[in-house]
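This document starts with one chain, in the form predicted on its own, laid out as C-alpha cells.
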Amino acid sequence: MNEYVERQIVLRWAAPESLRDAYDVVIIGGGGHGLAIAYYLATRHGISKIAVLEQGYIGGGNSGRNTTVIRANYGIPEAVRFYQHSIELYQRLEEETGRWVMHQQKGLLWLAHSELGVRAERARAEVNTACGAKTTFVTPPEIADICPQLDLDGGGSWPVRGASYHAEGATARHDRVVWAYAEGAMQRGVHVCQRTPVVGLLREGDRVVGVETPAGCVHAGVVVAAAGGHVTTIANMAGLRLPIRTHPLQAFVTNHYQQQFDTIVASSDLLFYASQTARGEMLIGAEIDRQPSYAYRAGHRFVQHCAHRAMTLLPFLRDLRILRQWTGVCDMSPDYSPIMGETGIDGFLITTGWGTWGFKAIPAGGEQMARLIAEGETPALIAPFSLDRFARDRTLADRGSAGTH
C-alpha cells in the first residue's frame, strides 16, 4: 500500500534558473506552512502565480522534525478556536487532496499529578468545551480504561490524579502532509523550487517588492516569510526585529512495540509526551533546550532524562531500545503563541512563532494566511495573533505544550 500510494504522487520541481522575473506571491520556506499557503491560494482563491522558495528540500525543516501530534486542547479561547479549525481541516485533508496522509484519531490524555494539576485540567476541559473542542475531565479509573499501559502510581513519585481527555487528538505522517500540499499546489501551476535560498529582499522605498536568490532577483506583489526557526534571518533583511528566539527541540523513537498503544499521552509536570507510530515505534518528545541556538545536534543527556521520565509512567518502555533521535529548531514567541499576518512593512507578511506546535496548525495557518493575501483583510480567526499585539499589550500567554517549559 505504501509503495502504491507513493508512486502515485507526482512532484514537478521548478529549477532555480527557470523562475519567472515576477510572481503575485513569493513564499520563503517550503515546509508545511509555506506549501499550505500556496495550496489554499490556488484552490480557494484562484491565485497560482506563486513561487515557493526552499533553501533545502521541502519538509526538511520543522515539518519533518516534529512529533506529528494534532490537537486543540489549549488554554485560551483564541488558541482553542484556531487549532480546532485546524483539526477539522486535517480530518478532511485526505478526501480533499486525494492523498493518504495517514491521519489517525487517537485521543490525547493530558495527565495531572497533583490537586493543582487536577484543577488546571478541569479548567482546560471547560475552556475547550466552551470553544468547540471535545475535551472532558477523566478520573484515574477512566484513565486506566483509556490507556491500560499507564502506571497510575507513577513509580511511587508521580501518581496520576486525573487528566483531561481530548477525544479528537490525532497524528498524521509529516512527509505525506507536505507532499499532499506540494502536489496540490504544483498541479495548479505553483512553482516550488528547492535548493534556492533567499539571500536578500528587494525594496522600493518602504515596500518589499521581491527577493534575491543566487539565481537572480524575483519580484513579487507580496512576500511571505514562512521559514520556521530561521524567520528572524529573513525579517532582518527587511529591517524588522521580531520577538522570536530560536531553541532546539529533540525527540526520539524506539524499536517496534505491539500495536496496542492507541492513545497520545502527555504530562506537563514530567515534561514528556508519547505516542505510537504506524510502524509500531514509540515516539517520545520533551521540552525545548533552554539555551537558544540554531544547532541541530542531538544529545545523550536529553535521551537519558526524557527516557527516565517516560518510563516512570510507562514501564513497558524499559524493554525497548532507542532507534534514532533528531532535533528541530523552534521559533518561540514571548507569549508562546504564533504570530501571523502583517508586519507594518508593505508587501511583507510573516507566519512564525510556531514553536513546538507548528505541525498541528498547518491547515488552518495556511488557509487563513491565504485569505489575508487574497482578500487584503486579516481574518477574525487569526487577528488576535498579529505582531502588533505586543505593542498593544494584548499578549496571548499560553504555555499549552510540554515542549514550551
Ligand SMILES: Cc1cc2nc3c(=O)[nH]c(=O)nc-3n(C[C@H](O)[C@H](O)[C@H](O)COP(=O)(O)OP(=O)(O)OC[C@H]3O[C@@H](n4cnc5c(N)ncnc54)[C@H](O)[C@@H]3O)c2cc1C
Contents of the next structure:
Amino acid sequence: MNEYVERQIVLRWAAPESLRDAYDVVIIGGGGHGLAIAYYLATRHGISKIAVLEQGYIGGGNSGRNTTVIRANYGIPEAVRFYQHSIELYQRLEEETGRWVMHQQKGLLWLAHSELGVRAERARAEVNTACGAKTTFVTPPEIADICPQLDLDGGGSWPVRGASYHAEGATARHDRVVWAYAEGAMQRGVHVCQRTPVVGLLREGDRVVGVETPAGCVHAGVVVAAAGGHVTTIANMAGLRLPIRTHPLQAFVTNHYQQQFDTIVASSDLLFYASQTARGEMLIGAEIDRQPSYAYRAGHRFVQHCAHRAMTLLPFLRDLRILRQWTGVCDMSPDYSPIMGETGIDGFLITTGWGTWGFKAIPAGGEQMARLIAEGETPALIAPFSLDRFARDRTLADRGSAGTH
Ligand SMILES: Cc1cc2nc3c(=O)[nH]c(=O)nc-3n(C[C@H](O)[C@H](O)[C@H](O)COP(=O)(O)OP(=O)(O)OC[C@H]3O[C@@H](n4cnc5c(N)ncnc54)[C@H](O)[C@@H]3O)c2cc1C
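Compare with the form predicted on its own: the form predicted together with the named molecule:
Let us now look at the entire complex, which starts with that chain.
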C-alpha cells in the first residue's frame, strides 16, 4: 500500500451530537452502497443535505470484507446489463474521484468440468455478448495460455473441459472504494457519522419520516436502508418483512506467492474462486455457510474444505500458508439477485439482496438509487430488481452466477 496516497484521503467526520434535526435523505449504513448513493446524489443531482449513519466504522461491513471481484458475466440479461454498467463506472472511478482505488483489469475464467458445465459456459458467453459484456468460450489449450498454473486434469477428478473467459473481470481495493465515495460525498457537504446506530424509525401514519439514534431523532424526507446483512432488522422497524436471509461468508488469504497469477479463476462445481492481491497474497473465497446467522466466527472446517478444493485445481497452493481468515454476513435473496428501490412504505427505500455479489455493484447501485431518489421514478436499469417482483412472480433466478452456492 502506498502510504503517500493513503494520506491524501481526507475524511471529515460529523459527530453524532452535530447531526441536524432534519435532512433531505438519511442513509442507514456506511458501506459501499450507502456511501455511493450519497456521493451520486451530491455529484449528479446537487442534493447534499444528506446524513449517512453508520453503527460502526465505514467499510466495516461486507464492503471491507469481500474478495473484491468485479464482473458482469451473469446468466440473465437484466443482471448482465446492470453489472456491465457498474464495470464501466468502476473503470472510470479513479478519474472521476481523483483517488487511486487500485482498479486492475485481470480477466476472469469461469471453469467447466463436465459436458453440462461446458454448455452452461457457452450459454453464458452468448447471453453476455448479446447484452454487452465481453465474454467468450475458451478451450483447455487456451485456458492453459491464460492461466498456466491451473492443473487442467483437476487432480484426476475435476478435469477442466472449457471455460467462459470474461475479459473485463477486475479487482479493486475494497476499503479504498469506500473511502473514495465517502470523501467525495463529504467534500460536497454530506454528513457521514460513524458509531451512530439507527435503533428505530420515526413514523407518521404509514409514512417513514426519520430515524432514531442514541443521540436523538433525525427527520428525513427519504430514509434509505443500506444495511447489508442487518437489513431485515431495519425493515422490521418499518413493519416490513423482507425475503432476505443472512448467511455468513468466509474468505482467506495466503502468504506471498512470488509468481504472477494474473487472472481471476472461479469454479462453480468446486465452489471456490481465487485471485492474487497487490501484495502478492492468494485471495480465496468459497460458498456461504448453509446455516443462516449473524455470526462473524471464522472456522477451521471452512478453510480445510475450501483449501482442499482450491488445491485440486491450483496445486502450487500446497506450498503456501494461510495468513488470515475472516467472515462477513450476507443479505441473501431467494433468487440470488439484488433488491433495489421502493418498499411500498412511503419515505422508505431499500438497497439489499447484495449477498455475496454486491461489491461489483456499488457504482451502478449507488448511481441508480440516487436517480430514483432525486427524480422520483425508478430507472429502467434497476426496475426489474424491485421488491414487488416476488409478489408479481417475476423473480430473477440466477443462482448459477453467484459462484458461492
Ligand atoms: C467474504 C466475502 C466475500 C465477498 N466477495 C465479493 C466479491 O468478490 N465480489 C462482489 O461483488 N461482492 C462480494 N461480496 C459481497 C459484497 O461484499 C457485499 O454485497 C457488499 O459489500 C454490500 O455492500 P453494502 O454497502 O450493501 O453492505 P455493507 O458493506 O455490509 O454495509 C452495511 C453497513 O450498514 C451498517 N449497519 C447495519 N445496521 C445498522 C444500523 N442499525 N445503523 C447504522 N448502520 C448499520 C453496517 O455496520 C455496515 O457497515 C463478498 C462478501 C463477503 C462477506
